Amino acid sequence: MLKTAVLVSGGGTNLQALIDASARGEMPHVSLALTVSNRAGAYALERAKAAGIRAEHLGGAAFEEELEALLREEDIGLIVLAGFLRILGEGFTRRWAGRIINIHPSLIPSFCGAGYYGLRVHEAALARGVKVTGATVHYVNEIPDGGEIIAQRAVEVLPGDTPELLQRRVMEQAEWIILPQAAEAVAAKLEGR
């Protein structure tokens, strides 16, 4: 099993999807070992603690250096960004190339890149009038949402959707399904090297 760190900034619904998939035996190559948030009050930290996963807040100017130290301490082999709202530096992403993935709430290349996160993505999709949206899991590189796509899943946009309704449907019908699947596939690939 590959020791995995999950980086979060908010409530941790995608973290919960990973925890639940692990409990169901759907991620046999993934060991959820560490959760790190850049926000002290992130509810995701409580979810991690409740699941017996080490939970840490890092908020200082030396965030990436402190994160690297934690990753080494826990012998982490894979990083999953799950609602993590901080852009990681080029040096960090290069050191972790092929071992860091992200979930994004749209079908990349639509509604992605700097400034597109959370409800903003769904607001933009509705404003543009798209009929289909979804979620994407991709490798992380130095370009926000610019890494190679691992998995995507489409979700229909319905008449009367609000950003909040669409966000919830994308989470339920796409994010919570493809993130655990992608984490497992990447971990299995890394372990097989």
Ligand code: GAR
Contents of the next structure:
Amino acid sequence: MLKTAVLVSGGGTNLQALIDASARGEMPHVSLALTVSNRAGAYALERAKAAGIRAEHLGGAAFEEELEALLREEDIGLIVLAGFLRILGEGFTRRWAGRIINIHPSLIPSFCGAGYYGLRVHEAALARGVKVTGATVHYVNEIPDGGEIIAQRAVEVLPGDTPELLQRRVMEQAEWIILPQAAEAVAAKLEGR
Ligand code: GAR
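Please give the other form, namely the form predicted in complex with glycinamide ribonucleotide, since only the form predicted on its own has been shown so far.
Okay, now the whole complex, with that chain kicking things off.
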């Protein structure tokens, strides 16, 4: 099993999807060992603690150095960004190349890159009038949302959608399904090396 860290900033429903998939035995190569938030009050930290996963908040200027120390301490082999809204530096993403993945709430290359996060992504999709959107899991590199695509799932936009309604549908019908699947696939590949 590959010890895995989940980086979060908010509510943590994607973290919960990982916890639930793990409990159902659907991620046999993934061991959820650490959750780190860059925001002190993130509810995701409560979800981690409730599941018995080490939960840490890192808020200082030396965020990446402190994060590296925690990752080493826990012998982490895979990092999952699950609603983590801070951009990681090039040095960090280079060191973790092939071992760091992210979930993004659109079909990349639509509605992605700097400034597209959370509800803003769904606001932009509705403003553009697309009829299909979805979610993407991709490897993280130095370009925001620019790394190799691992998995995507399409979701219909419906008449009367608000950004909140669309966000919820994309989570339920895409994010919470493809994130655990992709984490397992990447961990299995890394373990098989
Ligand atoms: C999710 O929709 C995730 O895809 C998005 O933030 C939300 C976090 O929700 N991530 C991004 O926009 C990254 N660019 P959660 O905290 O409930 O998982």
